[in-house]
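Have a look below at one chain only, the form predicted alone, in structure tokens format.
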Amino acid sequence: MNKRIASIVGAENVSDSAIDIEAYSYCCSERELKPSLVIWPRNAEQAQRMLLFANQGRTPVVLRGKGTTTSEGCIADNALVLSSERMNKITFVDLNNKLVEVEAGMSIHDLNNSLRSVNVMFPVVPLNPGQTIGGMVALNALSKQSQLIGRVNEWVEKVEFVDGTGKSFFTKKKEDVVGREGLSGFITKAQLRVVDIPSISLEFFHFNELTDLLNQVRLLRKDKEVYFLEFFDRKTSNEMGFELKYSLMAAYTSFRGKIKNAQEIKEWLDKADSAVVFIRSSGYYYMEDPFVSFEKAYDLIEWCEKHDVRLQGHIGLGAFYAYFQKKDRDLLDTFSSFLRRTGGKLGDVFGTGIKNKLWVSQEKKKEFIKLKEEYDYNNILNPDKIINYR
């Protein structure tokens, strides 16, 4: 098999070395699932030939970008790993129409760094800057900016992907690919809308009482000039240099915020984005992505504080990041039960994968099965991820 695959993608783009197998046995979770082979196609044609070959042999294939998910959606035992990492170029930029076409393996960090020279950006910037464009499209990623601008699907014009039978598509029928976590195909390229880099201002609010914070959020959510709202629990706020209080960072699309200097804004945004790093480095090992309605945000914050679970996130959206210590592994099940009682869910940010399969509704399962029947009848793509099929 190795020789045949090497003839498709080139010997330098396939590996069964122990170090590569080990590296691709993990995502951002602690679970280990060892693939049989790692493959890095360089273009859509190679991906097409690779999936045609895999389909003929009914060989399972797990699809992967940079492995930034925590939901175990890009690891599998005894499967081929098809990675988009070496497909990482911008193929064209149309500034007149504010469009960019980019290969799936380019990270959002690298894309926006490249676009900065022409003063535009892709506006949906998720928590992990290493996340690939293909991964963002597959997850229909959200970010703090999604409060105003929506999720990735609202910024995708066309998607190029190869389905489980080896057929290639470059289509505006994006609903068959966006947010499907690879069930319908391997994303190779996306045409995206971009915007001029926005000018914003910031302001911080600090509260002793949770009800006072939530009242402020309730007011700001109605404000059309608010770009996003970020919540930080007491401990995180203190580590950012504030008092031991709940903190709220408000970004405005106008200059009404107290912080207006561009350099100072960048420093505060960088500090806020790095909260995940210093929380995890202080012993909070497990990371979850609870999503709750605004009416239940009080219950979530209170529960996390009671159990010494760190919490920060996009309170304007109801999307949070909860951090658990390693000794509290059993507390994760209690947390899931709590979320179900409050009508919340997991997987809305990091994806369903294997870990969050129980959160998929029956309606969604039927939708995903229909996609499988159309694009991957033999179930070679991400088998046993999200749903059980065939």
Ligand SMILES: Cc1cc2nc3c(=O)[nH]c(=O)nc-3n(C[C@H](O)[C@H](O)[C@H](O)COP(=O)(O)OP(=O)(O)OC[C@H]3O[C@@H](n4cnc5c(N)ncnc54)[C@H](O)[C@@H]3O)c2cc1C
The other form holds:
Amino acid sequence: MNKRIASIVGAENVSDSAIDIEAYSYCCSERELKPSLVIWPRNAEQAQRMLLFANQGRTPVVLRGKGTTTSEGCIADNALVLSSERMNKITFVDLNNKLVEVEAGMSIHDLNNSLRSVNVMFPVVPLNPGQTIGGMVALNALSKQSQLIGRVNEWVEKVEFVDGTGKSFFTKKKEDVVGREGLSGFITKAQLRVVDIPSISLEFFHFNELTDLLNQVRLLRKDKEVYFLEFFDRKTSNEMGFELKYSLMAAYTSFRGKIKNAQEIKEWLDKADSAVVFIRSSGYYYMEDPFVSFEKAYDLIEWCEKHDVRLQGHIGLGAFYAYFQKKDRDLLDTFSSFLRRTGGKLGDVFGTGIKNKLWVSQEKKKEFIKLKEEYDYNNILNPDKIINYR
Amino acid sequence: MIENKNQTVVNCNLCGICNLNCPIYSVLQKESAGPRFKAFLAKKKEHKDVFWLCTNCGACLQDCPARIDLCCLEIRRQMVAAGKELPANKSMRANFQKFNNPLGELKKGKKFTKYYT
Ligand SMILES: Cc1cc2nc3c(=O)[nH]c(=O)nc-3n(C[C@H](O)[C@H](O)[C@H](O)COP(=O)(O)OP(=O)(O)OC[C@H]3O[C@@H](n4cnc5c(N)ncnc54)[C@H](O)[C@@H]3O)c2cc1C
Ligand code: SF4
Ligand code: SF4
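Switch from the form predicted alone to the form predicted together with the named molecule and print that structure.
Below is the entire complex, every chain and molecule, led by the chain shown above.
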């Protein structure tokens, strides 16, 4: 098989060495699953020929970007890994229509770094700068900006992908592949809408009482000038240099916020981004992505505080990041039960993969089965993820 | 097995952010060449040849949210002490001792051996 695959992608783009197999056995979780072979196609045509070949032999294939997911979606035992890492070019820029075409393996960090020279950016900027455009499209990524501008799907014009039978598409029917975690196809390229780098202003609010914080958020959520709202728990705020109070960072699309100077704004945004550094470097290890309705935000914040779980996040959206210490591993199950009771969920941001399978509704499962029937009836793509099909 | 003194690596949760600006990962474009894989191995105290794939530039430490220092140099020192050395390193050390430079005797037209891990 190795020889045949080498004839498709070139010998330097396939490996079954013990070291590569081990390096593709993990993502950002504790589970390790060892693949049989790692393949780095260089272009869509190679990916297409690879999937045609895999489908002929009914060989399972796990799709992978940079492997930053926490939900075990990009690892599998005895499967071929199809990695987008070596497909990482911007292939087309149309500044008049604010469109770019980018290969799936480019990271959001590299994309926005390149676009900065022409004063535009892709506006959904997630916490982990390493994630690939393919991974972001596959998971319909969310970021703090999503409060105003929505998730990645709102910014994808067209997607190029290869399905589980080796058929290629370059389509506007993006809903069949965006947010589908690679169950319907391997994304090779995306046509994205970009924006001028926005001018914003900032303001920080600090509260002793949780109810006061939530009242402020209630007001700001309805405000059309609010770009995003970031919440920091008391300990994190304190480590960031504020008093031991709940903090709220509000970004406005107007100059209404007290912080208006571009350099100052950059420094404050960097400070907000450093929250994760304060949390992670003080020993918080596991990371979860609780999603709750606004009405339940009080319960979530209170629960986390009681159990010494750090919390930050996009409070206007109800999407948070919760950090647990290593010694508190057992607390993760208690946390899941708590979230179920509040009607919240896990995996809405970090994906379902294997780890969050229990959070998938019957309705969603039916949608995925339909997609499998249309695009991958032999179920070779990410076979044990989200649903148990065939 | 070599004892790894770098205790902070146990706090690595494999987020992968350190791969972002690693010059070795950028060139070789595969997970096994990047700092996250080194952290994965160091956590298990498995010191393999990939620890030689590092310029010691420190970009991974700078980017890491948990501020984990992979201590590649220290790991390499321990590997040498345990006799787990690559041919390239061996010949470089011998050249230093004999000729005061890493490449060996400098003669016009002399070809140098290329080493890859
Ligand atoms: C510290 C940290 C912060 C994070 N912050 C955010 C955040 O702010 N917002 C957010 O949305 N997520 C966040 N994540 C989660 C994660 O980074 C995202 O899920 C990301 O989109 C995964 O991208 P990736 O390239 O690493 O994909 P992988 O981890 O390699 O894969 C993720 C899933 O996508 C599929 N996939 C990958 N590439 C392709 C492709 N080309 N075609 C089809 N399917 C593919 C895989 O099969 C897998 O199911 C964070 C994770 C960490 C560790
Ligand atoms: S950035 Fe730090 S925590 Fe993340 S994988 Fe690298 S060493 Fe580990
Ligand atoms: S110190 Fe080594 S592993 Fe870290 S970024 Fe530099 S070359 Fe890569």
